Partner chain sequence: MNKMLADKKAIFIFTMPCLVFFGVIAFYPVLQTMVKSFYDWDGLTTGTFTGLDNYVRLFQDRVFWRSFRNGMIVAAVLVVLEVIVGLFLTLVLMNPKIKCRKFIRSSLFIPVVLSVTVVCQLWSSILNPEIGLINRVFEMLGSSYRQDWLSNKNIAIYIIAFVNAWQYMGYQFVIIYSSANSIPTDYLEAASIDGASRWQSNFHILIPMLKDTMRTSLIFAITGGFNIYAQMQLLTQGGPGTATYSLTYMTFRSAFKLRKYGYGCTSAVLLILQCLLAIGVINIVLGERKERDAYGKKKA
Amino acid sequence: MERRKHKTAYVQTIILVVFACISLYPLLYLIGYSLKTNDEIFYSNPFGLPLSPQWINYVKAITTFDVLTYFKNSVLTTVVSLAGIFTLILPFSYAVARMQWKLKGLATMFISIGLFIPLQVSLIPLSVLIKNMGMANTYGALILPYIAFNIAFPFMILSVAFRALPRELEEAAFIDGASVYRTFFSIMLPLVKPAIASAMLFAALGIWNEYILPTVMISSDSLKTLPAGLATFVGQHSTNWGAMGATMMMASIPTIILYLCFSEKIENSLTVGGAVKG
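Keeping to the form predicted alone, what do you get for the structure of that sequence alone?
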């Protein structure tokens, strides 16, 4: 029996190691890609390690293609959009999960429908609306749609987390004289931190990597975000693929840091009772 357990653990370890290698390979390939010349990438050494690392690709990405401006725009739109999303969705999720009020079901359905409407379907009316509002070619043309299209999924995560909390916590707070707002900010919000971290990470990844909106809504290079800015690397006669790889590598760093910072809270939020344990 003991021998069978060791054998099972050995097989599981091998499977996990293989899965980890498969998961890490795209990142390792991108690092190698960013340090190669065009000839190495496509002909002489597409899958091997860089023969002579081209660190100059990172310098070209920053100096020639103005990556820092694209990076700043991505950070700005992502941070402001996240602030807007969670300012709206945290009290709404709490009200839906813990309170009884008229039209609650209709409001929940209205928000949840957002999960099933792809951005591409609404792109033309959205473009007309943004133009009529006088917001074309501004940060608002990105931030407002990002808030609207990224509310549904965090709402699902947070409403489930609030619903899982024991009702006795609120009752004890009310007996002690706490108001609804004090109960919400001081007791309920700290208990759903793992769910907030998880929802924030998914929303941030969706906004950070989004390509269509900045391509359609923004024409000025000084307002483009990183995904749209990558198109400027493609020249009419030649393309610096190594510098493009360096830009993609730099664009990946914030998302990797975010995951490393919040991975434990995300795992907690995905387990039964994790919202209460924190």
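Positions refer to the first chain, counted from 1. All values derive from a computational prediction rather than experimental measurement. Rigid core (definition): largest C-alpha set, two forms, superposition within 1.5 Å. What changes on going to the form predicted in complex with its partner chain:
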Contents of the next structure:
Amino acid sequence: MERRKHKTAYVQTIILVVFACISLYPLLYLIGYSLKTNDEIFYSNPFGLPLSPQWINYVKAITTFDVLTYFKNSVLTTVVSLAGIFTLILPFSYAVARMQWKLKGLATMFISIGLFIPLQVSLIPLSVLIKNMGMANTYGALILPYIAFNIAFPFMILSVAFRALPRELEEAAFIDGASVYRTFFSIMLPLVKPAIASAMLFAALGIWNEYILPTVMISSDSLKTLPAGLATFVGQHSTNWGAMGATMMMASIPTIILYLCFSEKIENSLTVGGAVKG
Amino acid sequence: MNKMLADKKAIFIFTMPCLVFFGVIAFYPVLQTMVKSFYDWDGLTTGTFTGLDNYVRLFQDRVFWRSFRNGMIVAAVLVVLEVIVGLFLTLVLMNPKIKCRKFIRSSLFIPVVLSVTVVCQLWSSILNPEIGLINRVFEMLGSSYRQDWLSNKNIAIYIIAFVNAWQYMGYQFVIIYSSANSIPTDYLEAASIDGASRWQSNFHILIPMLKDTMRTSLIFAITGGFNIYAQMQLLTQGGPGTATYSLTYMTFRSAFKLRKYGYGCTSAVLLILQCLLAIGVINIVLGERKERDAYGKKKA
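With the form predicted alone already on screen, would you show the form predicted in complex with its partner chain?
Below is the entire complex, every chain and molecule, led by the chain shown above.
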């Protein structure tokens, strides 16, 4: 019996390792070819490790391609969007979760629409609206929609977090003479920090990877974010595989490192996501 | 105390910016999509009202039916590869005897954090007919089963679905795994004291308790499948012919390539209906639930 159990665990481990390989091998292949010559990639050594690592690919990638610009644009739009999302949603979630007013059910429903409606659906009128606001081809064309379409989920996470705080905190604050604003900023906000971090990571992942808006709203290369910028680059440099691989690697390393540092937090945020009950 | 929390002015200050912003940037354009689907509209003028013309044309448009069907195919592939495989891996990984769980979890999740362009570029090199990894493997095995994977109109849509599933499998897996682990262990312990095997308790206790999470995951997978766009653009550009069009791709093309904004809105409305219908069906099949709990949110 014991032995059989060990055997099952063994088989199960193998299954898991196979899936881990399916996830990781393509990435290893990319690292490999970012360090190879075209000849090595195509003919002499498609599968093996690079024989003499071509670091020059990375030099070429940096000199011929603006990976840094795209990277900067991605960081900037993501950070500003997150700031916007939380500036709007923190007070809103607090008001919905803790304060007393008649229309809060309606307001909740209204914001929750954002959960169902994908950005794609509003793309056409949105692009016209952005153009009319004079914001086509600016960071604003990305940031405003990213904020609007990413407030619903943080709202759910935050309103649950606010609701879980004990009443006595506010009572004590009010008795001590704090205003509702002061109570919100100095007492309630610090207590939902973990929920803010989770919600932030969740939103950041989505914004970082968003591909449609920068392709529709941004025509100037210098303002494109990574997903759209890289796509242009791929079209132009399809013959130099090594340099292209190097570019892809440079675009990916920072997020992989970030993930490895914050993996616990990201996974927590997904638990919150999965566990949220209306 | 109650007076403080019912302070009208404070409530107004706390909620108005959010409501107004969301209303203008998210809600208003969605309404516009619906309204303009009844117009012949070029995106510049106000357009002319044409009633159901766009809809009639859409239903006669082969590309629409192709896109609609492709959405279903992708959704089905995502349900299998993300939700069912994700659930299976969760059940396997919950075996306490298994080592290096953290490593496995992280490796499954890493594709999620890659840029979608990187993923598509990576896979288009792996699938390359001349020098791609997959055909090289067939060659090495001495098999002549070499394919031009992305130019084959019967296979291409499945490949696209696979690439999307490859990237986001880890995402769904972590959602399912985390909620399985947040279930109190008492139930499972009680079952094992009563002599239930691990797989018996998985099927009779764990899976039923994961119902809420499964609903979320299914909605993610299905609406994600319907909304797929980036992979079309990056891997096949809708081709060969129109074999890999999706509704989003069609919307995008009508508006920004063909300048038929009104017609583009019509296919977008069908996309909303398709998503709402799917969410409705999932909610009916998987039990009670107010619509508020279902997340239609998706990655492109």
